[in-house]
Amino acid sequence: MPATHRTETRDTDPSALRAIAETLARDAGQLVRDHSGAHDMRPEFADKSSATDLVTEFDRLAEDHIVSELARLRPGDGILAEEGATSASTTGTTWVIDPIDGTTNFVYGLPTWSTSVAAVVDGITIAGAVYAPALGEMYSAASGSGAQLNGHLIGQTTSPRPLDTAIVATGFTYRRELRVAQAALVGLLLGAVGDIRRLGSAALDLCMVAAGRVDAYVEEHLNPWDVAAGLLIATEAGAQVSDFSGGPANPSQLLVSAPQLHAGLLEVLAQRDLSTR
């Protein structure tokens, strides 16, 4: 995250930067979503760190617009962009922003896609939305006062799951030489867990946590425009996080579950062979 060297005071209250949050998501995702649309065939794409990250046209368009409007809204405030924007914070605040979180699945067609806007002031994020164009779902979170879905409080149930039920989500990273250590770890998952899920949107995974519609979400190798928003959402909602040896997140290492599984989570991913990490 770029240097922050505070020249000016602005607002930093974590509902109004929620707000802001939500419109910059919004509005993105719906340009990316009605640009595409436009479309008759699949989105002209180019490879980044390998040929399985893309990018296309329309992550440039939704964070050329993310930027634009925050150097509007809020001239001053840093930016740390998946696809290159940054700039250094005068005021304190720093917005985190994934244009489009899970491109691959927004080239081929598939639903779940995001766009993931989150607010860090001296290094805590205080406020995050994550937008699903294609599900028409908007999350979002202000430090404080928890997680919302489409305007309505969500939160983690707090009845006892057994572990051997659970759904956890997952995802792979783009180098290959890594995805073989994480399929060791789900083989590890699958035989303590109900299943797995992998829906190829950090921030929706972290969301769907949020929301119960998962139990858990267990990943490394991540940037912190990935889950910079999701991961507040989810701890507003009141799931518990750590990385996997149960010290803080971090989006190296992020384990997030209900709070009843998460001590079962950790002893399962101890067992995992120190050699593959």
Ligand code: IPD
The other form holds:
Amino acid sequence: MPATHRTETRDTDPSALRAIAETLARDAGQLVRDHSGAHDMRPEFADKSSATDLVTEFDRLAEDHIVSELARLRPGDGILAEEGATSASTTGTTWVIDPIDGTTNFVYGLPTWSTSVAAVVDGITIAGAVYAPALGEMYSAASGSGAQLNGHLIGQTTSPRPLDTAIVATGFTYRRELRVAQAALVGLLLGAVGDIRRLGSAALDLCMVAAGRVDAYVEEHLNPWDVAAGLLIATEAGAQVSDFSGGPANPSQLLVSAPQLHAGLLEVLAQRDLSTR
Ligand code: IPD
Ligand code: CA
Ligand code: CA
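Right, and the form predicted in complex with D-MYO-inositol-1-phosphate (IPD) of this protein, after the form predicted on its own?
Next comes the full complex, this chain leading.
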């Protein structure tokens, strides 16, 4: 994240920042949906880190919209965005942005893609929004105020859930050499849980845990923009988050689950063969 040199202060009320994140995510997501809907064909795409890591003109359109709105609404706030926008913060607040999370789904016309916007104040995410235009779903959270789906509070229940019936979402990096180890991890999980889902948007995977639509989510090798908003949404909904050893969650290693399942999932993850990593 760009270095912060605080020279001015600005409103850091989590609810106010959530409202901004929602507006930015909704407007950018709708811009993408409306403009891409004007083309009847699959959007043109280019490769990024590998032949399967795609970027379209719409990723850039969404990012440009969010960045220019932030320059107008919050001059001095920092930016960290997937398609390259970056600026240092002079206020202590930095916006972490994935303009389209799930670009492959977007290119193929699958509905699970989202725009993710998070406000990070002094290194802590305090507000975020994940908007999925093709699902008509806005997930958001403000620190201490809970998580919402389309304006209604969502949360994890505490009722017991057996691990061997749990539905666990996961995802895979674009780096083929790391996917072999990720496949082994899925093998371990399949032996212990009910079933696996691969939705194709890390931000939405986290929101699905928040909404109780999957019981857990496990992924490695992500970036801050994939998870900044979604992690706050999951946490505010009452999900438990950690790395694979029970330490602090981070984009390179993430276990997010219903609290009753966390210890059992950590035991499963502890069995992975470290020699393949
Ligand atoms: C990807 C998605 C996917 C995850 C990948 C991410 P992108 O983001 O979140 O679910 O498995 O690791 O890179 O490239 O569509 O923004
Ligand atoms: Ca992403
Ligand atoms: Ca992206």
